[in-house]
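One chain follows as structure tokens, the form predicted alone.
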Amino acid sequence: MEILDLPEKLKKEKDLTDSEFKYILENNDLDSRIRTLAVEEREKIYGKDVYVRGLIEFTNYCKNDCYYCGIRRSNLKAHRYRLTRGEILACCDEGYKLGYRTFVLQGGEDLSYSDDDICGIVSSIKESHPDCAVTLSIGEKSRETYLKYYSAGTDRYLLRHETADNEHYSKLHPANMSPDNRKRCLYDLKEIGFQVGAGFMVGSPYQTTENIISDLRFLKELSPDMIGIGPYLTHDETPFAGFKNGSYQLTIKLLSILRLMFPYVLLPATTALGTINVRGREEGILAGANVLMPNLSPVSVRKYYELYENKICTGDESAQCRNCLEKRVESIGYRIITDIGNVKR
């Protein structure tokens, strides 16, 4: 196989050998071709449509102490908050008026919300907005708990695996956290019937090219409905404060690679991408992404959900975020779609 043929091989076979992946990840001569093919695949399936999900960051308390995260348990400088059920429902009501038909409830692993609390919140959203999808992103739970969430009406669950390599995982997390348990959660979620999202950080501390290839292999095995990747971004109140941010260029390249590997997947252009580069979300869409997740959280708490520093849009009202994104998307020739936006097969 000639090096110049690798983008076409990836498009055709949806896979490469480890050495071929290593070449395209570590060299930039094929980037333009990979990106062109990724956009062709994306537009063949999804056209110019960009799906939006209304993000509600409802708690920044977390029992975990992940070394890269600004809301880790040991960050005593974090300003903590929790939203009530009424506040969450008010966010959904506002989002519905703005055209959102999917709500993503994201938070740290906050033990103050019982299973019944979460199920009650989900049930209330579905009762008020039966034509909407509800996504949860609240970490590792037991299979029994996931079954409860599903029975309450939760449609999707997002759980980034962060890294598929066990040794690398141990460098990013304390010893009480297990990569096997994280993967168990993802397979439980799939078996139960959720639409599942996984993903990883690009450029996290100690990450190697081989680690990224392991991530691609794991995603191939899992075959999720959504894949969320973004550049690693630092936070001063973590053990990794001295590490540099992940690569914007590599993140963009990986979006295109993922689109060619998983033509039908829902692929967000993340807030982290827009934080590291002012046009990051637009460039993400132009690399093959087809989902945006604007913030519906109350402005009064947005700045406190600080996984990393200098996060964008923390001072914007929800309507501002919606209007700004619509203009940004239209400026590159795409259009925002407000339906549920299930993965196409």
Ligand code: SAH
Given for the second form:
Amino acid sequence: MEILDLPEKLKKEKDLTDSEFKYILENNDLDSRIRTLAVEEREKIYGKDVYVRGLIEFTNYCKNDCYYCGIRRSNLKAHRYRLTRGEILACCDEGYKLGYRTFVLQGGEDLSYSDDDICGIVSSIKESHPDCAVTLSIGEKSRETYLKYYSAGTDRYLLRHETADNEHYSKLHPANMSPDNRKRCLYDLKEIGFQVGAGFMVGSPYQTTENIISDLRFLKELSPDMIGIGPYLTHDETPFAGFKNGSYQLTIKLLSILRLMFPYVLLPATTALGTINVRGREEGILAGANVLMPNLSPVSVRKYYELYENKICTGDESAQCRNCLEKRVESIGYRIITDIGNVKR
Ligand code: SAH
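So that was the form predicted alone. Now I'd like the form predicted together with S-adenosyl-L-homocysteine, please.
Time for the whole complex; same chain goes first.
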């Protein structure tokens, strides 16, 4: 193996052997070359454009008990909230005025919203804002439910696979959650016609380099429209309280690797990346990311959607977030695009 040629090989073949991936993941000597090529690739397809998605965290009730997540069912200290249809629509109206043309409704798996409730929310957003895309990110559902969401006008669905390795999956989740069901969901969503986002946390407890390579291979097979990754960040009220945060550098490098493997893909510089490093989102864009997902939730509830500690932007009004992002993006020579921002396949 010609180590020095690995970045070029990754760019050309959009793939590497396991041992080659292991080398670039575990060593830093090729990082800057990988990053330069990733930015070239990004600019060939997306130029300096950065797409924005307004994120509405509409409920933090959750029936699941994922060991890493601050809003897991067993965290009795979490202050729970849910937004009404009217409150969600008000967030969208505000977001629309600020130039957002995609609304992402994310939440815990909250059974108090029936399929009809969710479909009603989606269709009223589409009715008020027919030029906008609606994305749901509310976890694992039956194929039948996904079909209803799709018929109601939902365009996209985000469901991180979390880890493609079964054994690792069982270390992150209780036994009643299965990696096969999560993957089944992703394939159902894709087949139904949603634009689909998958992804994983970088540096989650027990994650090995081999696990990350499995994630890359799974993503290759799925070929999603969006890939969301961010560092694992600890939360005191979870069983993983004693674990360290994931690595910022490795997350940045993985953004570049993903850009080279999936030149077309929508790749967000996530809130978790902005939380672990004050310039994380800018550096993410400068490593190949092309999407930002600013928070549109009402300020009164923002701090309660606490997946991890020290989450940024919990005190700012949506308009402040919009201005702040604009400045950050312009400071690095990129620009925010306010159209619907579809993937360029
Ligand atoms: N209930 C939805 C939304 C989950 S929250 C679902 O199941 O898809 C969105 C993402 O946040 C998760 O998929 C997970 O990858 C990430 N996340 C959760 N806890 C985290 C933590 N402690 N650190 C970093 N990311 C976390």
